[in-house]
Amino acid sequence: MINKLAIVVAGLVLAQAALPEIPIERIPNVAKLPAEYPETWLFAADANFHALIAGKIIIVDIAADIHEYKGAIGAAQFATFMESSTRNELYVGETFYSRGTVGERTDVVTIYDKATLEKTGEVVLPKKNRGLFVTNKYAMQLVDKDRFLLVYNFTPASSVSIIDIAAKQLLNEIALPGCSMIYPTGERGFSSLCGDGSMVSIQFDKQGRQTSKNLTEPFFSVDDDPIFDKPTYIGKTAYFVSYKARIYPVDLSTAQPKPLPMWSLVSAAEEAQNWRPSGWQIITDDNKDTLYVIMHPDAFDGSHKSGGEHIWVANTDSRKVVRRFQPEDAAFSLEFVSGKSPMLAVTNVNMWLDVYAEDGALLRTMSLGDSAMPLALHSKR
């Protein structure tokens, strides 16, 4: 027994003397990104309900099957993101306070390196006005080719900040009574909702004044058929869903913006039925043809932040249905993902990220985290 013993402690001994030495790890240890990121990745607007303070802006790739996760960014307090296609740079529009949750207010842009994920910049907003809200894609906004970052800001006065985000330097504040988010409309500027169904659009020059103010016709019914605030975009074209499934087209393209003929997703069998559009991030695009679009039957008011059980898809040229699936759990956000292998990123309820492939087949199911909310997903556009 006790030879045996010996026997197999010696096999031991000589198979660990026979295994190469581990190299010494090098701490810190830290991994970088690539400076352009693979068209699967995706940024992922945790919004973390149970501690505001700490939200973030996850990076994802919604391809991978392991190591999905790629890095995290801090966006506190009701943060807005954007990337820019021009600049190895991030942004985070977020707001501090001295204490904690008290205190001094500070809101501030933070500026990220794409590649090290290290903040290389901010730009103060002095006057402490920066809207505070669950996380929307409209409420910062880059324009002119990445050129100014746009902040919107609501303290309950509305207004835009224009930032020359090259030079890091705030330029303007732009009023916008009765009027709200930021969508990019012609060749440098910006359009908002107005109170009254209506659109104003505002172009501004290189020191960030206002050089023209355009408003159109008031469009929808805010009383009986109000849009929501977070359209998509096809090349200029924004469009719109409204709370009854009426899609808006409106051209953003020159300085006046253009309302398109509305058109229904849903049959007169459908209303009747209630089909309506439930979520956050309502509606996204294939930036071809086909809109995607969170619905649920029996809608009543109130419904439409619950989600949906059903993805309608439709063409915009033949302004019709043409495909609908059910996805495994109920739809919460969505964002398309183009490129080789388009996919479909879907947060459902359970604030889980759910990744389909373009005929509504589920790909994979990813947690970014026990407490993560990941209300506003940004793709590459």
The other form holds:
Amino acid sequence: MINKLAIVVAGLVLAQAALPEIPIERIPNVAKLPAEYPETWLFAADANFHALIAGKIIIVDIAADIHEYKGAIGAAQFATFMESSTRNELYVGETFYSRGTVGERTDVVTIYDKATLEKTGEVVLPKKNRGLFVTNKYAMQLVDKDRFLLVYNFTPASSVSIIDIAAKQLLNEIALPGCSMIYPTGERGFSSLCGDGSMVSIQFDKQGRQTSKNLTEPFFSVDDDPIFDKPTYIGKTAYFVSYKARIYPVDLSTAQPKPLPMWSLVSAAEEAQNWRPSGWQIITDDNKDTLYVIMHPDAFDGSHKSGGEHIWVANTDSRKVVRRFQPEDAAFSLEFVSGKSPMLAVTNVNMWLDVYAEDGALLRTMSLGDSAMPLALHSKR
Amino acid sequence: MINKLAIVVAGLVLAQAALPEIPIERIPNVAKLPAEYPETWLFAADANFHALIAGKIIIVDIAADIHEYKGAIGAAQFATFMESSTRNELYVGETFYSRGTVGERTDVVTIYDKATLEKTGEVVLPKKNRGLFVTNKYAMQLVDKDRFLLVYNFTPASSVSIIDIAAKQLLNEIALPGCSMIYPTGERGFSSLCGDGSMVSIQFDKQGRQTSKNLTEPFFSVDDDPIFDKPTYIGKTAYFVSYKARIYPVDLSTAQPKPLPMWSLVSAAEEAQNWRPSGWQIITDDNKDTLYVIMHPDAFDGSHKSGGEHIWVANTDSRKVVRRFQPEDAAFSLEFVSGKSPMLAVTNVNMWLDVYAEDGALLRTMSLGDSAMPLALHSKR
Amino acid sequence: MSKFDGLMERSARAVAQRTSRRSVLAGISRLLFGAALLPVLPVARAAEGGYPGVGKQESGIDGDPGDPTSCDYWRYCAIDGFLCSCCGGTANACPPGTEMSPITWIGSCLNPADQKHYIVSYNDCCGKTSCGRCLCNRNEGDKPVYRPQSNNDINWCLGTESTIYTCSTASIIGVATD
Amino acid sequence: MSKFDGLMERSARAVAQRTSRRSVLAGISRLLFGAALLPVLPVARAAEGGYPGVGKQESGIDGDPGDPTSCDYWRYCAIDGFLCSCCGGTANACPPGTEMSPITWIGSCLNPADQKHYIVSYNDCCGKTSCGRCLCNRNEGDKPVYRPQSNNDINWCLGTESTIYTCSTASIIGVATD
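Mind sharing the form predicted together with another copy of the chain? What's above is the form predicted on its own.
Zooming out: every chain and molecule, the one shown earlier first.
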């Protein structure tokens, strides 16, 4: 017995002797990212309700089973986020106080380099009137080949700040009484939804001066069936979905918004069963002709932000639901991600990130942090 | 059947008619606290690992089954906390950055009024060298009837800042090479533990100038059996407990610290079973003659901060363990709270606050927040 | 080799301990191995009224039934945030040291006691970091942001010294007349 | 009464739905009724190597066994914090955009592959908010703060532009000679 043990130990010693020592490692050592991100990378906005001053934007590769978490940048106090598609930059609209939660307020757009995630500049918003909302993509947008960054302000007086982000310069602020959010429109402009169910649309010149203002008639009923304020764009058409599951496409290719014919996701029978959208970022698309909507049956007044156990897939040409599937866990927010194999990124109601194949198969589930609340998902632009 | 229902409905209508309408309520409306807190109130320091810039001090009444949560004040970035026993004030040592996590650093002691929890002042620490540790009571202390607030600095050069907190004025900074933390000592001074197992002790005058400096011989072995850096005071004697469960009392009543005879919590048999202290704030006392220590068996190198399933009660006169009990959940930090019925507040390893009677009966369990990590507990001073 | 053997042995024993002791396991899960922050809330308990580790309350007002520390309290039909009654305030009072927002959104909630709809003002309390207790999101009558006075996604810490959100209140400001 | 009846009915149905549907329940628990943030980690899984929802890694170095995203990876014997390998870095690299602290504490960990003790430098990565993934606290050889070079309670984001702590690394800086 002792002999046997001795042999084993001797064997181990020999095996170990064969191993080279691990070489000394370089300090400091900081990872870098590619200047251009692959199309399977996703930006997840963690609002961090439990510490709103410490929100973040998390960058993940939803196609990866390893090293899926690429890094994060700060996004404080109901922050907004946009990725530039023309420069290797990321933009965060955020708000700070000199003593954390009190003291002097600073509103700012922070600029990051994509490869280093280092801060490369900032544009201060001196009026300190940045709108503070639970993460909403349309509170900050890029227009005109991403040269102009638009920031929605709310005090509750509403306005839009126009920043020449290439020049890192605040140009102008356009008042927007009674209307809300920023929906990129036309060559160099945006639209906003107004409290009466209409839309207002502004174009501006390269100096940020307003050049046109157009209104639509009210095209939906805010009281009876409001449209969610988070549409999805296919090309220059924004697809809004209403509380009662109607699709309201609006052509925003020109200075004058054109509401297109409304159609419904639900049959009469489904409507009777109260099938409705529910969640946060409730609609996304494949950039071609397909919409994905989080749905749930037996909806009731107030259930529109609970999340849903179903995802419905609709075709914008046939205006029909072509497929329905049940994700593993109820969906809260979703985002279509292009690529060789397109995927659907879903923040589930437990705040994990689920990744589905186009056919509805669950590919992987990711934790973005013990207390992360990735309410908004931004795919590569 | 219809008749029956009609009667029930009519009855309901009558009953409802009898109810007066709820009167209109005053806006704004902000709660206040008493200027002097009852002795059952406790300060729980939530370090908030998941968002260190958003830590807080939570005030709870551990004797209450209702309205037990009294309020909270901010405590940013490895903050420290002290309650004044002579003024109706609370003090938080904290650190801010002008852009949340980057930019200009500001170190500050923030002063709050106990009744309103409003900030009433601050003392800026211009050298920005405040020591940043996982919550440790002894990184900030009050001495001389709470007139002087002492802040431990670490860069890693160590020093102590002396603040005349009544005058809200920084007086002096005393270098403390190789020694650590602030243990109130003598009439107007403090001691610190040094890396060789000795103690250094400083007295200062009302202008914050050092008047004496005394050293002890090394009185414990840092390598073989270090003492935890978080003692508990009975009067002017600090009771340190070592990794191997030995009690090292140090008389700190005068300018010269006097290590008193060491004694052990464990018998030879218990020592063989590796019964040792484990947790964060691992020792507390009843202000008379009783120590409470979190213990666990089968300890190993590195298990000293895991928490323990046992609480041992020892008498400082007999130098014997007089009682042992098992809390419902393993304990991580504990604090004795005086009062008509003394209680033991315990942060358990799941970060809930458990309240035990002196006899070990669990009185209540409190959540201090979904992501709260109340590592340090401060009873009324 | 003896020193290493000893370490290996201790380490193996440590692992054995970890897998055999419930409460130290919990500690390890939380702090050693960094598990999630709290055990999952038993949903039924929450739905039936109240959050674990939070003392139940009554408003003390005649005809105002229910527990103001519970998400299903009738006044909270359109609330979104941490309940101030769990944070040092009450259903209609801010915690000490915070400031109540003067502008806000309005809901209409059915009081089960008198079957009347009351107009409820959801004023946010502002100036201290998120309370972190009793997160509650109900959305009766909630409209998108373009109807701000009926929207609870807006940070209503507006017109206050600080826009930092702490928790939410629900004050009665009238009876619905329709 | 008819309007109220309808509301009551819908509300009753809503409650029924809540108690019968697993996944919407989860949603309610999380956001409607504000439950805890994550399901409790199955400790065994953590102890056996890894955190749920985190992709397993290998260091790719000869003779460096184990998973750098797991708290029980051998190099982490004295670590305290979020593992940078879960945060966009690796076991010995900081995530992009953070700064590695030049000063830190030192541990000595046994490599099970060659049974040698390596000197490990636990450099913190600094300047962005807490990573929040893979919280891990192990304390082999950890001493109290008066022996700072062997203490992991200190925020070692020192000598960096910002002292804000993001996550922790474990770099090999030598082999223990004793």
